[in-house]
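In structure tokens, one chain follows: the form predicted alone.
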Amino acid sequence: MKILLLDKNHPLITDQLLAKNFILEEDFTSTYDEVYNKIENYDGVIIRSRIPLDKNFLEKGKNLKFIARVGAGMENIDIPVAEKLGIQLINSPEGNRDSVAEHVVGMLLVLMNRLFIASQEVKNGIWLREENRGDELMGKTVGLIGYGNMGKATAKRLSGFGCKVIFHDILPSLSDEYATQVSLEELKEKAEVLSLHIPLTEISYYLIDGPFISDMKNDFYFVNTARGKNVETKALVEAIKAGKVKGACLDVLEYEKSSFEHLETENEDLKYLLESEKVIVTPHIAGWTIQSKEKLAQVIVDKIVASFSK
């Protein structure tokens, strides 16, 4: 099989697939149109986020047997068209679930204990103790939306902090030793921390908006390591200003470029998030550790080999 690699990844992908007699071609710079014009020459493609694989692209790739995304989200692929064309879709959420879970906990600890603020104050000669009194995770009810690989790994960590973890998911019967499945209404009633672990779909676009936030019974901390457009930023900013959202941990932003390479929009809402002491912002790196780079790649290789190696 001839495979096109469109993004740089861990070298084990190349090394191991070559050892299994796949034919590989790397192209990390060509534009969408340039790749479109040659995609029919390949049996498979390995991507991250650089190029969208839309209906026209997939129909042009008439010999494609699979698309493998080194990561979890698949929103840059027209999934219904790919499935209709019989193209197997492969992703690797197993590879960065631990990284995401640790990032969620890390951001919450930094925010709730004012660690970054207090550290910067001391470095600037300011010694404030009462003003930097923290808020404990212990005993809080954490509500997760989405209980796939990321949600489960996050629940496992948070249960170790003495949190009561509940979750809502569109699939039934997912409760385990770390978290209990509840209705969305019950989650809104009980959660004191809300964390998103969902893909970006028509259903989940702007899931967290003004009405959703208003429906939350408790003032709450908010975490988003999923996708920026799961959240209506303006509504979130208004809720932070009003105190309904006590603080936000954002690894993803509505204003990111679709390839996640940088921000493509600047406005007053973004300015507020970047300047507020109640907000922790990171550049879409929750799944981005030394270990996850290798694990993501290994999961992809294992799945390709299992399906297509003779």
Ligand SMILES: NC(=O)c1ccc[n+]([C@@H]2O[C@H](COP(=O)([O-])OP(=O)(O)OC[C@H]3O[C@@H](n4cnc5c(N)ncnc54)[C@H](O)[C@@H]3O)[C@@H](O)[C@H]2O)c1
Contents of the next structure:
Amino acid sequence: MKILLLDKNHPLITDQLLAKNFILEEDFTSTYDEVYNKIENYDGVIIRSRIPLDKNFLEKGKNLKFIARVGAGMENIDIPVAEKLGIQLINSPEGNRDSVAEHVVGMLLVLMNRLFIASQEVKNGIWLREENRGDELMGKTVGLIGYGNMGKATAKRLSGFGCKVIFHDILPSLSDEYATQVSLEELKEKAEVLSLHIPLTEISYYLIDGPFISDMKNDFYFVNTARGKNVETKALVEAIKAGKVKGACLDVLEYEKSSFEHLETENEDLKYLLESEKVIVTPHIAGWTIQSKEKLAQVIVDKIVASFSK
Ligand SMILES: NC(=O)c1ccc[n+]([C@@H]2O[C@H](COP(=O)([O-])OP(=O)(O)OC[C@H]3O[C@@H](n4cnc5c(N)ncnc54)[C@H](O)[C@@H]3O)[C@@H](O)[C@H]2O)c1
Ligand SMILES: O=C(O)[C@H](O)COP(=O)(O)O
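Pass me the form predicted in complex with the ligand as well; I've looked at the form predicted alone already.
In what comes next, the whole complex appears, and the chain from above leads the way.
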């Protein structure tokens, strides 16, 4: 099988697939059009998220048997079209779920205990104690939306911090020893921390908007490691200004062009988020540890080999 690798990943992918007699071609720089023009020459594609694999692209790839996404989110692939064309879709969320879960807990601890602000103050010669009292995670009710790979890994860590973890998911009967499934209404009534762990789909686009935030009974901390477009930023900014959102931890932003590039535009809402003391922002690195790079690669190789090695 001839496979096109479109994004840089851990070298074990190349080493192990070559050892299994796959033919590989790396192309980390070609544009969408350039890849489009040659895609029919390949049986498989290994990609992260640099190039959108839309309907036209998939239809042009007449010999494609699989698309392997090194990572979790597949919103850059037209999934219904791929399924219709019989192209197998593979991803590797098992490789970065631990990283995302640690990032969520880490951001919450930093925000709620004012760690970054207090450290900056001390380094600037400012010694404030009363103003830097923390708010404990212990005892908080955390509401997760989405209880798949990322949601479960996050619940496992948060339950260890003494949080009561509840979640809402469109699939039924997912409760386990770490978290209890509830209706969206119950989550909105009880959550003191809200964390998103859903894929970006037509339905989940702007899931967190003004009405959703108003429906939340408590003032709450908000965490987004899912996708920027799951949240209507304008509504989030208004809620932070009004105190309804006590603070936000954002690894993803509506203004990301893709996780490979810088923010798309400067605008007032983005400016507020970047300047506010109540907001922690990271550059889409929740799933991006030294370990996850290797785990993501190994998971994807194992899945390709299991399905396509003779
Ligand atoms: N920031 C990062 O670095 C990073 C890393 C990994 C994943 N992610 C994001 O996290 C997302 C989730 O990853 P995952 O592996 O946990 O996915 P998953 O498919 O394992 O789980 C997602 C869960 O969400 C549920 N769901 C879908 N739409 C919903 C909705 N509208 N309301 C409630 N529940 C809904 C699904 O039923 C599923 O159980 C990815 O799609 C990606 O966008 C981000
Ligand atoms: O979905 C994921 O696995 C993460 O968001 C990483 O995405 P990236 O491969 O675009 O960096």
